[in-house]
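There is one chain below, alone, in structure tokens, taken in the form predicted alone.
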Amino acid sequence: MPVVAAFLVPGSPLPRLKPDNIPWGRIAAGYQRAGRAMAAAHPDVILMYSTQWLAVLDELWLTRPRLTGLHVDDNWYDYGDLPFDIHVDTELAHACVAATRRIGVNSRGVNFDGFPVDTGCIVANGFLNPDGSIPVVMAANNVYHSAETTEQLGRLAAQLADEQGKRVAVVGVGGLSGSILREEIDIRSDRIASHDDDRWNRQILDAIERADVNGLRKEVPEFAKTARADFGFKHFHWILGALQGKFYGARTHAYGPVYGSGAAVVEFTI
């Protein structure tokens, strides 16, 4: 299997704007943990699914080689800005333009100056890969997408990578829980907005961790409903269908509030 190192992180741009408030710094110093597994691991090339980057008609991945500039996240500018350089693999990239035919899935390659890289895709790179070493390749969220064809997309650019020779690191970018606190809050007392939120995140995470995958296919539909999970939390289906549905456990490396959605950095043991 090509895959040497699988992970899911969360999009929240707070652990990386204020890793010095204590909630969010906990993700941070996860985030940092999975990012030294991470080079540990050397993949060739990162396949990058976020939340965040919406697409409504095809699939759409990113094929323009280099992309350098400073974000501003819609909701949370008044942190500060997110400078990125994030270097793709567009051979890979336009294999999988060309590949998703054979599920049934119409895919564009996206390549022009000034894209708007969302912010998970930033955060996430910024994280894991700090300096840009590792070549990516990004695929958006489809939001008509189920989760059985996020999995299928998974699948099938990580068996493109190993046509390619290239060793792998599988990255779902996307929360947990969905509800976000309205009222404003002290920030030094993040929590998760609800004890029902708290115990789905905890219950996931926990058959995560035991690599109950028979388990979660019957309880993430739940959880999503429940606790409205990000996207129906189609980022672990992203991981799962490159992983050919099957991993041997797994570690959290934090687990916490981000303006009271749920955010976790997870590890999957291959």
Contents of the next structure:
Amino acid sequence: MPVVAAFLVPGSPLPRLKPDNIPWGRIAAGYQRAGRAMAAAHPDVILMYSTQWLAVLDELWLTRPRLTGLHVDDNWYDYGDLPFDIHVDTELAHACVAATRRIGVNSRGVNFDGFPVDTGCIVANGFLNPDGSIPVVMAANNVYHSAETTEQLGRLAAQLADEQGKRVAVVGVGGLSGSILREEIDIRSDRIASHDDDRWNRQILDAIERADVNGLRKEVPEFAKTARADFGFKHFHWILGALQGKFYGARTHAYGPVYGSGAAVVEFTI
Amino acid sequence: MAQGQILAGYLAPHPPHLVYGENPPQNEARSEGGWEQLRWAYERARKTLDELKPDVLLVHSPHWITQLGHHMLGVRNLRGKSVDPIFPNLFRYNFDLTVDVELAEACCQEARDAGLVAKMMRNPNFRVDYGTITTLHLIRPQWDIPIVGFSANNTPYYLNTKEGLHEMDVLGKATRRAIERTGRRAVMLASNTFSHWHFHEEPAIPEDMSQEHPARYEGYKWDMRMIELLRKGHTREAFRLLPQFIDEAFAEVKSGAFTWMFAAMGYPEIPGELHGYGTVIGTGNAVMEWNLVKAGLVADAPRAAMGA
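Next up, the form predicted together with its partner chain, please; the one we just looked at was the form predicted alone.
Time for the whole complex; same chain goes first.
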């Protein structure tokens, strides 16, 4: 199997922009531990899928060799800017664009100066690949794709990397429970929006740590509905696809709130 | 300073395809045309807007989505390149716009006073969303009138349509008070498509109009029903049907701009002028105008007389 590391990480910019706020600093610290694990795995490429990169026509893949700039989040611009410098594995990205017809998905490459890379990809790449030395392949979240289709896309991308003889790290960027606090809060006392959301998040994380894939397949749809999981938790299915539906456990490096929604940094044992 | 007033409101949808079809110098992508009937509709709207000579254009866009409250652009000058994340092949637009910060701050304060969460966006590196830019280009390509840009809080989607549109009603009335207090002669722009069912694949030549038609007949019928009501000035009935329209036509007016604009104008029961209707990747787009000056609901006070 070409996959040498796998991570589920949050796309909120708050831990990146304000790690000195204790609740968000915990997430940032977890992210840093995951970053060290990423470096130790020595992948040739990171396969990244972010719930925040939305597509409605086709499946989109970044095919621009390098993207640099300064990103400002639509919501959290008060906390500062996010510089980015992303190197794309264009060989693999083009292979993905060409191959998805096999699974009934039409794909397009995106190779435009100034393309608005989403916050989630920038945050995840900044934490997990801080010097940008590992090329990435980034795939959009087509909002009409099901969990099953997303899983197929993850599987196909990992297979194509294998065909190119590449060691892969797979990263699913997105949140857990999706309810945010809708009033201004004292950010030092950020909390998960409800006890039910917190219970759901812990239940899902526990199932991931136990590698209960069958249980997760049953529970995730209800989790998605009841706890408003970020885009149906499709980023987990991306990972699951790349891992061919199999892993042996997981370590939660961090779990906590980002303005009420659930965020976790999880490293899979593969 | 005389009391400000709203001169008109325009339903001004934002398909980037219309900018692409026009080939303005600001847009990098080049086309062979396309979507002419909608672009000609905007040509007519541009003329009537020009006659109004407003001090400011206020635009509410569904593509600046905010989770925590309603946000307003609060930087005097914003410039950069806006690339549409969905249609980067069509829209890569170099923008340079001027914000009426004083009015934006007044809108923000009035919204807060009305009980809404509202924030000023002060980051000079902020990239303005393509919905705001597209609507503004289509209605006023000269970019010579200051603007106020509003985000779309996700309440209608996060909670429900009723609560979300209620917030937009409150925001619209707050916006009107801010306009009156600051003495502006203002035009409201609701950047919304009507029926929003769309195709899932793009034609090889995006501007090939032989491929363009309503994505669903149900959506088209709803659009015609709503337009007919609005053309007759049956505003109350149109708003009574709005939740059903949203549900059954997947209408983008759910995001709130349409309600915000009408609330600011006081839901006038006057005939809207349809400048044109057309589809873009199957979605229904109407360019419409409610001219409060022509309807005699506000005096056409020239700028000098307003003391603005």
